[in-house]
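Taking the form predicted alone, here's one chain by itself in structure tokens.
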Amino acid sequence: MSSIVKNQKRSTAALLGRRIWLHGALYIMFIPCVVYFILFNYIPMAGIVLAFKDFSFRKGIWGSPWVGFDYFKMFFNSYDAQRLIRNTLIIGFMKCVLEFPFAIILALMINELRNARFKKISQTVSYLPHFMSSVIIITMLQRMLAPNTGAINQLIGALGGDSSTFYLMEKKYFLPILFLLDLWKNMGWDSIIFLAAMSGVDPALYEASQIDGCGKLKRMWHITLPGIRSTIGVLFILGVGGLLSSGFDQIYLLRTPGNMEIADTLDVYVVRTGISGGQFGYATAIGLIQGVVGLILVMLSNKISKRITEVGIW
């Protein structure tokens, strides 16, 4: 019996051997991928026993003395502990499910156009946004959204409207603006992938469609839909691993006196208390239960997946 799993091992090495010898190109190019992950994603991970010590920078990580779960009761009893969890939530399903399907549509209105050029232009413009930096664009909406100086309260004045409303001090305008903006910047760059996907999809199935009369909706959603669904399902599987990472860059510029209530989550309160506060251990705390959450998140909607849809990452 062992000398028969001897022999498998030996034939598994040896076709993986052959492999990389066929496809030495392809290995050679994964190789910084796999660098930068175990640089900047696994060696990083060690920083975890922060969340149990007494950090101190004179006896250093390993030398600070341990304090069990102590940083973890400390931020569930703290009075700000439902409020971060709840405005978490609410900015990472309106990010990680409400925005979902915009990529989508724009992917198949984008794969519908028939002229190479314009098709090309399309989608050049609406992913250029993601590559713009967040506090140009804030920067951008703070001058658009001015009180009587802006060009939204202006033309509002223009049509006999208030002009001195100042959006971004008002809580109620945070939502929808956070979400129209992250819309805009990320929607197009989002869209790329499910393009990528529709264009594995089988021509001939099109061919066949329209002899038997179907027109282009009745195509996108017999057609397309069901040829990318193995793409929307991991992708949307994924997404919900961030429903308690709601994003630090935008909402931290976007947060005023006014908003505060709503707009402080637990990856502005991260930053906030750890670098600004100098609490490493607590902040450290406070990001590993976002990540913890998120692993479990993610491996029941893939387990629920699977059960539905037989779409699953694993």
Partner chain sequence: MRKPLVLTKSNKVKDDLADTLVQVVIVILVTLFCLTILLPFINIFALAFNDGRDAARGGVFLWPRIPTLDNFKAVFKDGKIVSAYKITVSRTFLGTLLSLWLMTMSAYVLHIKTLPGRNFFSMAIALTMLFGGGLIPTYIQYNRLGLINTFWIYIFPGAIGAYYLFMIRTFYDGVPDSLIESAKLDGCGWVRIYTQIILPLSKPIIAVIGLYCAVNHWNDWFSGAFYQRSNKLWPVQTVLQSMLNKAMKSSEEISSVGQLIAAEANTTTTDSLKMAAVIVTITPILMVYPFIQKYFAKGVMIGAVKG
Given for the second form:
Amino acid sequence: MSSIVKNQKRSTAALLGRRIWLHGALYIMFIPCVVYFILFNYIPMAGIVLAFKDFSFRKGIWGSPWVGFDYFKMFFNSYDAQRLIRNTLIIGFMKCVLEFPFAIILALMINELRNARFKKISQTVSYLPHFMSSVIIITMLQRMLAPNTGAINQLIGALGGDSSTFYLMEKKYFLPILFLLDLWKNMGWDSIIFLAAMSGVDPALYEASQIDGCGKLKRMWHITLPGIRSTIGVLFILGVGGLLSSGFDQIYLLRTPGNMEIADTLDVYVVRTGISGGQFGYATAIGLIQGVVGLILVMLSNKISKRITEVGIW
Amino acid sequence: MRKPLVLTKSNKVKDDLADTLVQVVIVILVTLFCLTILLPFINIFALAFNDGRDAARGGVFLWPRIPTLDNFKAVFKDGKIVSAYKITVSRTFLGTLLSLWLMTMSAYVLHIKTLPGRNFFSMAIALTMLFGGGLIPTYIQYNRLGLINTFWIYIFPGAIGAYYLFMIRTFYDGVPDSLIESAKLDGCGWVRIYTQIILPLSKPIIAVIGLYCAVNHWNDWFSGAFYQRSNKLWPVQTVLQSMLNKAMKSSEEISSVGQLIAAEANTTTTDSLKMAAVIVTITPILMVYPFIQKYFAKGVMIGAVKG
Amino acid sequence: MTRTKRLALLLCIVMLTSIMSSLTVMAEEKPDTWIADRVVQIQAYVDDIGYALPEDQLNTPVMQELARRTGMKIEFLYTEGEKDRYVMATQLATGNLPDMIVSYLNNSTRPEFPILLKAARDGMFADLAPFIIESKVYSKYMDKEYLPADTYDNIVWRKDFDGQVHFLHMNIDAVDTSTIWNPAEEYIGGMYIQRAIAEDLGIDVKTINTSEQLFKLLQDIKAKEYKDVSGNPVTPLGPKFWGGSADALQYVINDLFWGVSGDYNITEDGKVLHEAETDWVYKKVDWLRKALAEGLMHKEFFTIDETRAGELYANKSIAIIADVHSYKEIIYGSDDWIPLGPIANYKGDTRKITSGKGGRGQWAIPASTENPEEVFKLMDYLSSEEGQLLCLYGVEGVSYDMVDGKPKLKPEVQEAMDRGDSKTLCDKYGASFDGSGVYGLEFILTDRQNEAYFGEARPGASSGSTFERSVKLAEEYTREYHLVPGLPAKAFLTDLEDVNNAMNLLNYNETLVQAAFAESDAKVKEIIESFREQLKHAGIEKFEKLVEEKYAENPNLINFY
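Form predicted alone done; form predicted in complex with the partner chain now:
Expanding to the full complex; the earlier chain stays at the top.
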């Protein structure tokens, strides 16, 4: 009995050895990648131990004394923890899930444009916002949304409505403004990858559908979208990992006393507490929480996606 | 239940009508979207070409009120921006090439489904997107590698992005396996499959990722600011950032008249000047996109397969 | 000649010349002020220093002269970042530090201080005490009377450092002038009103001293329906000149602030409280709500960005600027705006509160620096009369001439200063000209006595034209000082780390604004009650108790009024 098992084991080992041998060239090609990730990601990543240490400038990361889970307790006991997590989840969901389809829709629309010049120009224009710094965008937004004097309010006033709404000071407008702003800023940029993926769809399929008498909409739905399915899947999975890291710049600039109740997120919290100013352990602990939640979400969505569409990142 | 191949005329007209309608709707939507982008951009141009003091009065929207080139002259007068341009262009060029080479190659390896350890590697790479050690361990590591205060800090860190790596791999998945199989039967080794089949077929994704990398290199101001001891190796974005960032002191930070005067002298940058600097900094990289668009016109890839 | 021979000859020549040159150096006697042949690199966590550096730092006339006198040169390093103090924390953590560091530090309550203190406790900085004893200028720091109390007790000679000194406060005035109003060295901050409007209403701007009077004035302005340059209605009260902020309220409704020690004060029966725990918070909110409801206050008073605030003022769309100062161009560039008030404090006193002599900025030498005594000697030299003259005025004959024993700036330098041309001042002359040029060289001085040494408050102050009106305003609208010694109560929060962390997240100003914009009075109450509850949750009672004890021990410690 045992000799058979042994033999089997030996043979699987031999098989694996042979398979590795067969892919030898690939491993050599992969060496730079491994070296890169070890040097630039995994070694610095060891710094995560700071989340469990009382950092001392002199003793450095490894020499500093341990504090266990103190920082985590501190965070979860704080008055704001619940609200922060809720806000972060809402904003993260909005950015990672609700916004996700829009880049695809834009790509679909641009893909269907017939006039080559218009197509080229609109493509280029749509990605311009990616190059504008948040500070400049926010100034323009404030100008547009200003009570009484802003463009939106003047329009409402001209139509006989109430032109005194202070959009940035009212809680209920915060999420819609953030949503539109973020969408406006990223939609064009994000759509580029989908446009590239669409170029991979076999034109023969379109020809066949034309013969079948499919309309434009049907073609988009039945040919283009399935054609870029795996790109959509992978990007979505990668995207949900960032659900808890909803960014700082825009939110911080849009944040006013009127909307801070829903605008305070973990990233804003880290800056507001001045954590980055010396309490490195605490800041690392919060980053770790974000990472762990991200990991769980990525694993879950990967699993689901693999089951449904056979698309996954591992 | 396939529809008959030959369509009746009325049907075809109806379909054409619907298609035209869809096309019109799309054109309108895209135009509107582009307008929301163009208007602010025109505003930036109008401000940049307007006299700075005059623009500070407000009311300059789509056309300069007092046109002038002074702001641009002022931007270039400071020799910094020209030398910074050299840094930016070389880092963008070198960095993008290195990234593309490393990522297309690594993604190719991860794309081979029979590779033992493939899932382990993928997962290990995905982890790097979620966890980071933070600024300090990173800085210490860069310092240990001798990158601080050198040009190479712009090139090596960030050469491989997990996100882009997975994008490229996903694109490779669209390459028919049969192509690889037949190449193998023809006696092609792994390296030749990569250089002769995969690379030529992945022009669209190389174009896109190349664009993404180039833009990231161009836009990055942080590593210039943080990992350089002096401004000698600053890229343009760091120069721009230091210009936009010059914040006014609030009164509690001021304790002497001398300090007030200094703050006045050093932080009085008109918005017009800032906008001119923005234009000078971003225009070159904006020009890249139109050139790469031809690489993902419809059917580029399949054409390559057949050819 | 063969190649080898030629090379040998070349080598001989090189050797000979180098020997000769070293001989001449030896022959040229080193001055008494000689320290060492060295370039001192100073990492500055001060954005104003970073913004004003010469293109070629080591070869400005000032650096060449300094090298001739001491053998040393200074090179400032500046790292751009989100905030200077975060950059400092990170660089301390990575241990990647040059010969010396300087940072902002007005007093020990500044946010930089906890980081510095932690670094000092962790042993990051060299002990400067032995050097101080032997120094010429810094030895004055051993005199308790010379240093401000906060500087002496909390920064330089801290008890927990056991006689060691890890950082030195700078820019200490040789003579305490903090309670003397010297127009050349004062700026007038706070509210400014359009002259035309003040004249039209026939008011004496100096007599508006309470928030009630101000409210009445705002109503009067509103009733007159003034128009701005483009014909739009004028809003009576506008935001801070630098963009919306609740800080400006300290000038607008100063009499509704309970005390002058930040948000805290002490009751008559010795209980320390946060203003939000008293009725004062409602007084403030009521005033704001009324002003907003009647349209007396710009709606974006708290949130407007700097550019748009500037537009409001350039177009005269506002009658009263909540906060600006006399060294802003809008004020000194014309006489359209004049100071308003000031509003008295809650005890009816209009005097300006000062906590006495102060300092600005600190420097420290990292423990990793070799021969720290050389760096120290250089710093000591720079603060001597000779050194200060070099740092502030530059090199004689290049940027100034001596007239009757006092330095006088050359006309071209004066002109560059009037133009605000800091690039020329930095690159061509390399001195600081009191901040208009290389800011760093002014920042690192101490034992300041410009009047005594150089006969004027600042380089060029006696002949400059740019800020003429600033000085005139300070002469016309003199204010008195009132000395309230001690630090704001908040300074002691760092003693209780957990409370401090929790309190850092609470922003009283934001709560006030929230309440001011609340839709109903019930909502106001809810917001304030919730804030009070959060204060309790953060452990404010523990902190208040600590402050009570400290205050009982020594009332000069905390600036309760």
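C-alpha atoms forming the largest set that superposes within 1.5 Å between two forms make up the rigid core. Positions refer to the first chain, counted from 1. Remember, predicted model here, so these are calculated numbers, not experimental data.
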* Does the C-alpha of residue 61 move 2 Å or more between these two forms once the rigid core is lined up? -> yes
* Any chance the CA of residue 47 moves 2 angstroms or more between these two forms, core superposed? -> yes
* After fitting the rigid core, is the C-alpha of residue 28 off by 2 Å or more between these two forms? -> yes
